[in-house]
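The data below hold one chain only, encoded as structure tokens and taken in the form predicted alone.
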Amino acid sequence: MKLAFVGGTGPEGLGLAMRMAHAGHEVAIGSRSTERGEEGAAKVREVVPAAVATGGANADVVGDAEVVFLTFPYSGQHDTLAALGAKLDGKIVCNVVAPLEFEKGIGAVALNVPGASAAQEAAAQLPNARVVSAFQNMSAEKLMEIDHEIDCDVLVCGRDAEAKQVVIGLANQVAGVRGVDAGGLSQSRYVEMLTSLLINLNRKYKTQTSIRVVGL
């Protein structure tokens, strides 16, 4: 598949792109500038020498992508999606955004957003896209260690059953990972909020935590 990563030059976007390239998918790294997107693609090719990876401006990499991953901070979501607009119509859009901020002495704090979740806000802004939510709870560091398995579940939320199955299938292609149908897009709020908890656990115990659901 052709996969695009909007805002894909950060650790999470690059880590996901590396794993998807390692699984044999063609990846395109987007950024606000063409140069940064191309630099991101070069990093993917450095880690995955056989990767088919290109880079460019966000608007340029989404055109022929079958799945578009949103991998930027929450603060940039509204403006980025407003700029892309109809370019995402009909596409599977996987929102990896977790709304949070960092407070001195506290650490990561989950934000209460007006639309209940970043994914629901994205769906409202992109009425003709097939928005799902996934991958917020995965460690960027572990994603980049492509020779190692990741012991975690990826909770996938969305109202489009077919789109969810596509994203679940992509998650299952990462060694050690299991994609789990976590229900409708309204459930994304809870998945997104878990991210701040995991970040704080990582800082406290100097490790990289993840989510695993038992009994399924």
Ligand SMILES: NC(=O)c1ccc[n+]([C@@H]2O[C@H](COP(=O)([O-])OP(=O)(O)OC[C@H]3O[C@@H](n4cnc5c(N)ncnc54)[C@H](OP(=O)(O)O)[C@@H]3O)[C@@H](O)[C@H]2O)c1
Second form
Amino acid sequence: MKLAFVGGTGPEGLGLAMRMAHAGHEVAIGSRSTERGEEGAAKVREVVPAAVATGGANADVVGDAEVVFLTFPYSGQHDTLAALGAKLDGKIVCNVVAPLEFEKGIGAVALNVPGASAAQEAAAQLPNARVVSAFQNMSAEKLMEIDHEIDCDVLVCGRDAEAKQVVIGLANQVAGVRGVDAGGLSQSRYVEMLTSLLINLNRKYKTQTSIRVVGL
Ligand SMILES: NC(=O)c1ccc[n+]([C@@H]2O[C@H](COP(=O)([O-])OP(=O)(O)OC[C@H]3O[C@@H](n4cnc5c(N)ncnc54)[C@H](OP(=O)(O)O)[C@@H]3O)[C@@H](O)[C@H]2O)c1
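Can I have the other form now, the form predicted together with the ligand, not the form predicted alone?
Once more the chain from above appears, this time first in line as the rest of the complex follows.
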């Protein structure tokens, strides 16, 4: 498949792109700067020599992508989606955004966002896109270690059943990972909020945590 990563120059976007390229998908790294997007693609090719990876401006890389991953901070979500607008119509848009901030003495704190979750806000802003939410609990550090399995579940939320299955299929292509249908977009709030908890656990135990649902 052709996959694009809006805000793909950060660790989460690059890590996901590396894993997807490793699985044989064509990836395009997007950025607010064409140059940084191209540099991001070069990083993917460095780690995955067989990768078909290109880079450029966010608005350019989404063009022919079948799935568009949103891998930028929550603070940039509204304006970035407003700028992309109709370019995302009809596409599967996988929101990886976990709204959080860091507070001195506490660590990561999940934000209560007006639309209940970043994914629901994206869906409201992009009525013609097929918005799915996934990968918020997956550590970028682990994603970038492409020769290692990742022992975790990826909780996938969305109202478009077919789009959700596509994203579950992509998650299953990362070694060790199981994609789990976690219900509608209203469930994304809980998945997004878990990220803050995991970040704080990482700090406390000096490791990279993730989640596994037992009993399924
Ligand atoms: N890092 C993790 O381990 C991890 C794990 C799970 C989920 N997540 C979530 O995944 C998303 C990306 O994480 P990250 O750590 O890769 O983030 P990041 O490094 O802070 O940002 C990723 C990229 O987003 C772009 N960006 C930054 N501010 C922006 C803005 N205001 N508007 C538009 N684009 C902006 C930047 O690219 P350009 O300057 O090139 O445009 C940046 O390189 C976040 O929402 C995070 O909550 C992260």
